[in-house]
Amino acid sequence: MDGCTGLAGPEDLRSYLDFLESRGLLKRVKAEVDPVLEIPEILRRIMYRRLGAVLFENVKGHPGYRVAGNIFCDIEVVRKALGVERLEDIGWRLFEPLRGPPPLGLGEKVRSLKDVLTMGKYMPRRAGRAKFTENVLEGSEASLTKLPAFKVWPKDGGRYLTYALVHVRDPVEGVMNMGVYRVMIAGDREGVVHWQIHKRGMQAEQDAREKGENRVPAALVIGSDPGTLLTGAMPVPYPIDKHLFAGVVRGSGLPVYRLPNGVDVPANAEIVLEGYIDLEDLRQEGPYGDHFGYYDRPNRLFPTFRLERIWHRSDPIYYGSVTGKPPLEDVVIGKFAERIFLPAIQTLLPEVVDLHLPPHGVFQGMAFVSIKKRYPGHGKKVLLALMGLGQLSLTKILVVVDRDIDVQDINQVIWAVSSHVDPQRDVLVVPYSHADELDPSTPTPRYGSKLGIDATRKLPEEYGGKEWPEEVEPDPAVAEMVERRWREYGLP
């Protein structure tokens, strides 16, 4: 595959941009553009029109930098870049060895051992060198203001690093956390890290405080290969190491380089900001125009990242994403998460057939799930299970339908809700529950309610002892005759 060296996909951001350009999906902009409001507005308009990725080669106020955006412009592009037939295949790399009967005979045990050894190729591996070490800025030369960070919306609290992979090592398990948390630039060497209360970064902060630590070594990584960039935004269950999971997504172990502060970072990074999280310096962050299409309400204080040095490749490429009403680039990233975590859900809940997070549901807003229903109350059982499962536990509205309903087709879901739901019987409201921190509808931030809708056909026990009505179906003989004549006469 283009730009690959034995990997399942491009080896870094540059080869991924080459991959996009070779398929006519990358536009180069040579005119001078401003990262304050102008680039974000251009990126939104291009994404709304489905026009592909962009590389800005002349960035106002930031000579020497180029800016890439909308690189995850289409889910099929992502699939092809990662070299898989189906995105679900990535998820099955982790869970396939757990399925089926245990090995008994010698041959079966040898095959099982092969599955275990295969996992070894996904492990992170130490890199002897990294191209981003070609340049290092320290002291007064190291400034966050040198970066072409975006101001995304007019009333934002400042300029933001919008897709920095925030690296901290977990204080308890020692695994690497790598999350996409927006960082508001607060000065030359200070940034406010907005990690939400339900995310792994916040868990690391709380664990560090319990151990009596007031600073956590950290690194902010900008630009990497597509698999690693996507992994940063994935809700990987704790305590799975994020670098290990990146290897699973990439199809090959992630090469990592250890910084002087002890933090391992992807060796294929474009820019690395080395420093630490100051847990004693808490600041207000925002407002920020988020993916719901509203400005977040500043409602709590966040820790400060303190910069010690900047590492970067020569002629560095800065990657930033933008937010706003869907569908933007984050919709594609959300669809990627949906597909690769479906195997995990099916491993825990084997009755689940498919999952759909509709783009305009804004990730945590709404989810549709189809199941193979087997017993009375099965739909509600799945609703309750998903309301407490990983990232889906933040979903506000869940709809469960039968297996013959294509959840990717919203009209089929609407038909199932309209035809199969009696509100008093089939609607479940869970009050006083945890909620997505960014949800603008909750009166109390992080605390709201959930709605579950069981839109499956009801069994007699759920339907007052009666059989569910018979659905209309055409006469088979007539249907076959019409199909034959349809082809014979070439009807439209």
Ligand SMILES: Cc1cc2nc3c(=O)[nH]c(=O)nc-3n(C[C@H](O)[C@H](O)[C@H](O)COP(=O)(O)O)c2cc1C
Contents of the next structure:
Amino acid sequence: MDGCTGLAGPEDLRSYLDFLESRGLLKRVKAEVDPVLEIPEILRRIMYRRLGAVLFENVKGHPGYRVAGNIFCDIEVVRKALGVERLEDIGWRLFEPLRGPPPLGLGEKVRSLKDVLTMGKYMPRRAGRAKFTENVLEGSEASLTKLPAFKVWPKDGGRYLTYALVHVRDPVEGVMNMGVYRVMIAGDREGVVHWQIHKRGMQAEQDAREKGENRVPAALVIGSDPGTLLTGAMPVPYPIDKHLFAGVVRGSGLPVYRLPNGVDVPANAEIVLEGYIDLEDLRQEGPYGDHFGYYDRPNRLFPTFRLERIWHRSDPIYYGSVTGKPPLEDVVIGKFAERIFLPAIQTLLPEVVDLHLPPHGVFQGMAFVSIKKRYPGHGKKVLLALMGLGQLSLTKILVVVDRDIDVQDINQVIWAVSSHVDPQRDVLVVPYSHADELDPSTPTPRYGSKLGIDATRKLPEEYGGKEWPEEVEPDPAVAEMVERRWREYGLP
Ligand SMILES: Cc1cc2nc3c(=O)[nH]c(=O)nc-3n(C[C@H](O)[C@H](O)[C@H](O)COP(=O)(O)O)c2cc1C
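Let's see the other form, the form predicted in complex with this ligand, since the form predicted on its own is already up.
Everything in the complex follows now, all chains and molecules, and the chain you saw is the first one.
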């Protein structure tokens, strides 16, 4: 724990692994294992059996490197590591100061200053030193093949960095972005960066091209504290600086180190690959066995990352994630996004009560949302809003229900859909719109249809002018008596 900065959780990857181990959630594997197919297969089986995180201490072909996997094995563990009572509290750190009546009197104004100062503590801090500067590899010494990158599935197009925080500075606003985009190793000093069309990395690529630039300084960062690693996979709206957002997630500003190429990276990184994105060298990427459990077929060209320098801590720990049919680690990361962005969604759409991205829907497949319904057509209004909101807009199937339905319980949602939906009236199909780049069901990648289901109870205007049927309720006196006499009945 970092006493000086007020960081509530582990300060880097290795202290996070200690945190997991102290709770019996880390297995150490001492047998020699191969990052090509073998480690990914072990990680998937461990995840399906819910056995926690793993540290591989003897990695074939990569002496000196240890490999961590499944570090985000469970959402409760993530919550504890981040030191919050509810993950939503992280999102409220940004929006809480805007809630409630504004301060009018002097005393209230002074008290509200506390909120402003709290925001300041999330800002990134310049670190003069970083442990990864202990080892620098340059020239022919610097090769991506040194890293214990995984081959995740047999027909993958190569070995992949599967959880690198791909850092680029935004060409327009100058803010830092770090996105988790897989990178296919294409040579000693070349990797192909799979940033999808809807993501900020791709936006930076397009903006750089518009400015006539053909290379963008970049860094691929492997291993950091849990909050920073998770932030890389969060759909933080542009142009919020992702290092700033990492500070919000961690509850404390991220120490950043400026590389010679001008890119700021987390000072607590295990491995940093410094270089640039070559926008003139576009290459085929894939196939790759992705989150849905299908191989993505190469369908467009992606830019090349050119490595200039490798920095790493002594005794570096490499972290990689694996994909495949759910539920794997990625769905826990999706759950994290769902929880921490709920306050942002509620700020924009105050009628939203709760949200659930069911794990087997692999975050972009399906979402259930409950609302406090107030007027005719309100369910469809929320469906339309979410279909255009940030990365939630990539969701293929959305179901909206009333606030008494617990969307975390899929059976309650099924009940609402089954008993409240008249398909002709309540189903919205949006043909030919933007679609998740990985969705295997659309013949034209990135372009497909969406389904919205309004499973709220209908108001008279939506129900042929009639009152919605009355729902059964037990007689209160009988219900109270049954509860009281429960043990008398000899029931468990
Ligand atoms: C394990 C894992 C791998 C991912 N791989 C990719 C990828 O290859 N390309 C991509 O665009 N998004 C990928 N994502 C999703 C992005 O990380 C996510 O959409 C994030 O919001 C991207 O950052 P951005 O919003 O700053 O663009 C992956 C997420 C996870 C958890």
